[in-house]
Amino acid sequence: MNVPLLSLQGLTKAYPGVVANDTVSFDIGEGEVHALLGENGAGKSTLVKMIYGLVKPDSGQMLLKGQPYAPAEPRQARADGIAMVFQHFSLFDALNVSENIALGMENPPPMGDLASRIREVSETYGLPLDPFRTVGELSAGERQRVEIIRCLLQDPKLLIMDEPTSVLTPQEVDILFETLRKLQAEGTSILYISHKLEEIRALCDHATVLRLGKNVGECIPQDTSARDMAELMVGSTLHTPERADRDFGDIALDISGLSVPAPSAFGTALRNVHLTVRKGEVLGIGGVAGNGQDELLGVLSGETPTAADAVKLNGAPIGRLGPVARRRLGVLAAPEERLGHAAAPDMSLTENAMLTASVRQNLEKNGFLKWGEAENFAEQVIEAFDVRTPGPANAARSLSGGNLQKFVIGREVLQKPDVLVVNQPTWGVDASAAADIRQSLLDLAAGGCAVVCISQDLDELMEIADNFAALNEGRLSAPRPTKGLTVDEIGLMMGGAHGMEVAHV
């Protein structure tokens, strides 16, 4: 091969108390896609924002076509053809599309001639867009349409995506290869990251694996397994959460008939929900983010009272009860959302840590809290989840979003729930770390704890639940047991591919 397109020779960055990205060299060729893997805080997000000139870095250089390269904002590195579809999206909720474009262009055409141009970009690549819709009624899949037409119409040579499939069906991620497949055909490069190993070795050419900030070992996804990529990234053998066979007992979680009206103009109607589970049984529900996740965890855990018969434990309606009550019956929940939702961010890990297990835990008496116990709580959990803190007292907001992930988790886990309801229970964690939490949620079924477990990664749900059904528009499907399930069911479980085609030309 001649003159790589871009090439990053000893780059490093540091910042106060770590050194993000420690002398990192690699090579990206033309018309190769290139994947760059690492656990949660290995220096991927650092390194990409170096090229995209959003970061400068302490040494090292960077040459683009053998050219020196330092882009100093992302302006320059747009118009030197580096275009980024970013992992939490860029977009403009009230403008349309066609002017979300036009922000991310340096010479934007008239705004007649850019609709036109989205179209024909739109329908040769096979993801079909409005350019006049408002991109606050988009769903998550079309919302990153947005964003790699914004990269496409600048004729990009490297197109870096920041975990791009985390939002998307099996059969949208399909489509978003093919259109990938043929960016790549036609010469552009891509910086490929992402957590998901087999989609790595299904798409990608060559792997560059980050530990710690250093780049610790190059591979050739086709030929590598995905367990050894995953030892390489982790640096230690890895052990898959092992699910021991066991028999279910009496039914704890009842639901029948549920519906419940949307929340905000933004949320999704539950419609007409059933579901059983037992105890012992993990229930995993998967669909795409916004089809009433949020909701079927509030009406779990209470913050959402409904009908007194809806929801039923061991028989007897708690529709009624709210959080506190129904984590006195022994049904805890851990949401989705970290820093707001299932942590406080402001407040010590300690002050969190009474917040939830206050009632099980017995940490206050006659209205009076204790202290002592709840950061004694606090430090076990952070013992047995491995959480990367210097101590209870840092404030939730000072970790990390995987070990905040493994602070909240870990404290339902710890207090012995009767039923478990988790949101994404290992969003944002590390190989390593997600093992660890799904052994601990499948440690807890083999106590007879009953667990629903939704999750948009099918691989989770796959590996850890017994039984699967589909969130769609708020509408659950009969669960099925997860063995000899095949993706394309799950997929169409799912709701399919929401309108998207393969790639044409």
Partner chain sequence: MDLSAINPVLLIASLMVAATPLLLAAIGELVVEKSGVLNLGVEGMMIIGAIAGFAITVESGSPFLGFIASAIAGALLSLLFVLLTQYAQANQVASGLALTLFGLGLSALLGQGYVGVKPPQMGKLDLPVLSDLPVVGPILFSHDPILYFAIALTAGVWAVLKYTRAGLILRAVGENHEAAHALGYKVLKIRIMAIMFGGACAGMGGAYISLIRVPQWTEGMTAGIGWIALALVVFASWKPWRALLGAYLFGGVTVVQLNLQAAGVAIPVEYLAMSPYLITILVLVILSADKSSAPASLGKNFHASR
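Could you give the coordinates for the form predicted alone, as opposed to the form predicted in complex with its partner chain above?
The following holds one chain only.
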């Protein structure tokens, strides 16, 4: 009987008030692509951190090729052949590719030799990289290549990948999958974490499902529907968002010929952007990360002022108005970065509710803040969006990423905006929570709200958007009805092959 590459036996890890992993056991075979599935808070991150040496288990053991394996730190895990590509890149924009990769190596070779090795390995695995390109100039997909090549230079036995396709176009996903299949054919095992269940079905040999820290089952993805896997993850029937028939009203939000310089050396300039959104419409904007999404949200939210008539609300110029003034008029926004932008990490949920809802929810009077009413509003958000937290007094940073995302979106939705701009509304949340968030956006539109949904999740945009446009290098394509659009057409639009002609919807 073949010995598994990695065997997890009864791993348990508890934190104050929560058991993150509860006697989790499963095996990963040599040359196997093994999926790790679970909703937010299921324990996936804690588990891979134990494998990678970032967290020490309270009990249980791991065996690597039959021998005890208990890495005290990531350096030891890497020495034993375990590599990990994190969801959030750990790269320095001002350094080039070779310099970034050298920083992740224990004993890097001379830079010339390293550059040659980077070229060789990246081309061998179909992920070509120029070792002398500055990372700040790379697209999100190219940055991911840097992280992957850094791991492949270690010649890993097990490669852990956390949400690896969240920043890729469909064409880039195909290239990544070819690379992973090549690695698998060479005997490398892959532990693959993703919320994109159709990808799991296409790529993975086996799947282990975690729920509330426990292993609740395993399946063969090719023989299991995405819906069945999602319901195994959440332990209940999955709700599918329902789009009500609706007629669009007058133009609510209008941008015409907007150009804005890049906010920093590595930011993206907006170039001749035209955009109209009608009352009751959901406009989906796709694009690979780093093509102007944050900059566009800044213009729409009021964080980036423009000429007065560059942005119009119901025909009135609002370009010079800041975020508070726009909120008073009904223009609300939820940015992509949860901690530090959408929420203040060390403030409580009540305080974070006050930060953006004071105007719309009347949480202040004559300069005095109504903390009791702010707490009530925070509790409404927690209940309506199933935010897993002991209560509104808890700090934002104490929530898991997915639960904080639910709070941030819920806080804006419950203020009943006239225009809502969201960037990555379901990023990092599980299938059930994503369905609820998407339904809330559809419900807003059904009530007459104009919704701008910026997302890298194409399935999401196809599910809820009436019209679709793509951002590429700060340019916005002409919007097209989502009905009838193919994935290939969308991928080409995201890659810039859409022409720069613009049409109003």
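By rigid core we mean the largest C-alpha set that fits within 1.5 Å across both forms. A quick note: this is a predicted structure, and the numbers were derived from the prediction, not measured. Positions refer to the first chain, counted from 1.
Core-superposed comparison between the two forms: CA of Arg388 displaced by 2 Å or more. Superposition on the rigid core between the two forms places the CA atom of Lys365 2 Å or more away from its counterpart. After superposition on the rigid core, the Cα atom of Arg133 is displaced by 2 Å or more between the two forms.
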